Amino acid sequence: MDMALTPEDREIRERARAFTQAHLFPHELEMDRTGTLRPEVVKSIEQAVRAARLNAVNHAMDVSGQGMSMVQQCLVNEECGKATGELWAYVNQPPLPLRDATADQIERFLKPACNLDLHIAYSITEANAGSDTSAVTTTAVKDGGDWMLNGEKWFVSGINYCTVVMVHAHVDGDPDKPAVFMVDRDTPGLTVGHSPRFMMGGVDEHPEMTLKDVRVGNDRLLGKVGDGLDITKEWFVEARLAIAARCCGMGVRAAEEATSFVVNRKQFGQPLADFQGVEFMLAVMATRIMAAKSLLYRIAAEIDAGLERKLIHAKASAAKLYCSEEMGRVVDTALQLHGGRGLIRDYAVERLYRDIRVERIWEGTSEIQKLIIAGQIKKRGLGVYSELS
């Protein structure tokens, strides 16, 4: 298997790296201290995203995306993931299932989203439903030619600035009839409620949302009734691969910060980097990073080579599980190497420590990923994970 990056891949990586360092890193402390960025700063970042040709890297060029391969998308997410405070969220990636929308929906939603003229949130989780989407109680009932939506959603990430929200609901309350609807944020009956304060702080708020007799036309149904679970699974797969890539970026940055610190910090007359205990910590961090990136980019290359859809779902879970867990350990080690300074919020490692913890939880906890992996082994055998494709 040829895992070497092409010249185009390298150019994309360097472009994403330059963008992140020039347009995201400078605003990390403002985001951490205030919980938001000034409107003029957000506008400048979005302009820079377009100028760097990093908008909608996951969509085709004919719908205003960048048409990047999965390897290239991971390179972008890895570099942007190095920025703390969820600033990577400004590098928009409209939900992949929109590629299968109707021509009208593509014009109304996908193309504007790719151009950063419209922002889309995705709502699945409820008080008693999350990874188990069959427990969703949000309903969609036909009313003439329209649909009436009712229910409550939790953790609707990004709804604080989005203009459209994708709602996972069950038609007539039947779990066998899942559906996804495109709902305008200002539709009567849609209200945003309590917005909890989370351990990590950043671009996205994650509030509760209530739908009370929210009326939408049939043209807002994505796909057809019954497609909702497949649509949401596709979104989960995309999100899990992006998380894996971002985690690799966080791990790399944390290790770089720690390496620089121990090389320059002296104790007992010599740099910390010369102590064997510290050397071993650096070596383990480097090995974990190498292993995580090897797994991630192997899977990405397999996807680009035409990996079967069900196998993509199986392997995306392995990528999210391994990268989030192992890079969490890397960030923890990097903070430890900083000593007391690692607890100061002005240091990137402290912010990375808070940021990376959620990656083991959202879009499917580590335990859910293990269930998926174990289920695939039972159905398809260990070779799904132990053999090269």
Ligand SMILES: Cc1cc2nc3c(=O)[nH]c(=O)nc-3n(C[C@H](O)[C@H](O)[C@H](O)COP(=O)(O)OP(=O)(O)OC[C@H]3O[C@@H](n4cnc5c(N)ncnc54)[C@H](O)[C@@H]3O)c2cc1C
Second form
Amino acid sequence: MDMALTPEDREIRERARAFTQAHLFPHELEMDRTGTLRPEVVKSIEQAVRAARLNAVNHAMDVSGQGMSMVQQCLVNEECGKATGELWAYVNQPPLPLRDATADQIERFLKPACNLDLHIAYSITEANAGSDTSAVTTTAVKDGGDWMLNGEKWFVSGINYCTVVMVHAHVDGDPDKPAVFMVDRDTPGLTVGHSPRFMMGGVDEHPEMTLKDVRVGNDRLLGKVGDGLDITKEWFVEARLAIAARCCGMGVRAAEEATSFVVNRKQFGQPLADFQGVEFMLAVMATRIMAAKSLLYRIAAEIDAGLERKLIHAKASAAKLYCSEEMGRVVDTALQLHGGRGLIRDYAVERLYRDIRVERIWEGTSEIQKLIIAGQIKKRGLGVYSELS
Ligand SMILES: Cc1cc2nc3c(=O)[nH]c(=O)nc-3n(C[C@H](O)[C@H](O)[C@H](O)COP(=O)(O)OP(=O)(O)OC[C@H]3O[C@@H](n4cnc5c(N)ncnc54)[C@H](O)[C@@H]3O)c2cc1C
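Same protein, the form predicted together with the named molecule this time rather than the form predicted alone?
Once more the chain from above appears, this time first in line as the rest of the complex follows.
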């Protein structure tokens, strides 16, 4: 089994690492202190994303993406994920299902999004439809040749700077007719409401959004009526792999910061790193990182080798579950190793500690990933997870 990176993979990793260090890390404290970045800074980051050829790494070159393999996408997400304050969100990845859009939709939405000229949010969740997406009550009703959308969405990440929102609705209120619509942010009837403050500050706000008689043309329907759940699931799968990769980046950065700290900090007349209790913590962090990355990159390599779509869904859940849970433990240990300094917001571990918590919740909680995995075991057998393919 060959898990070695190619020279091209290594070049991409180094490019993403250099970009993150030069263009994301320097803005972390401004983001943490003010909760936002100045427009000129955002512009300079977006220019740097383009210059580093890191925009739309998840899309093919003929739609203005970078045409990267899944292993390469994970390398980019791991490196950019090291930045706190969700600064990785500037390294845009337009939702994957758009690759199956109509030619017109690809020209209007996907290509500009790949070029960072258009930003897209994705809204599924509602007050009473969280883990259970079938409980969505946002409706789409045909009105002449158009669609009228009505409903209320929650946690619409990035609507503060997006230009288009993908809305998951039920046609005629029928859960068997899910559909996804591309809605311009400034369409009459679409209003952004309460924007709660979250434990992690970052690029995205996650407000509520109301749709009241929002009229969109039939050209705004993605795929067909009834395709909505498959479209949303495809987006979940790609988001889960990206989360797993970012979590690995967070774990690596936290462990590096902690290692450097305990090598340099002396107590009881010697570096902390020389106490066996501390050595054990370093060893456990390193082993957890190695296990998480081994899982993630094995799945990524399987996807690049042509893994069946249903199995990608099954394995992405395992990657998200394991990487978010285990890297959460690594970040916790790294903070502990910093002592009181670990609670000071100027230290990266403090911000990583706040940032990583949401990774066990969004795009399906850990419990939902476990339900998916258990369902796959019952349907296909344990071999999906236990056998090497
Ligand atoms: C910062 C942030 C940004 C987000 N951005 C977006 C976005 O851009 N678009 C979007 O559509 N959504 C977004 N979400 C919503 C997110 O996907 C949901 O919060 C998540 O899916 C969980 O839903 P919920 O919060 O309603 O929790 P619930 O579904 O109410 O779950 C509460 C608890 O019950 C557990 N639980 C639920 N069902 C089961 C079960 N069957 N068995 C065992 N345990 C169960 C859950 O694991 C959880 O621990 C965002 C959320 C956050 C926090």
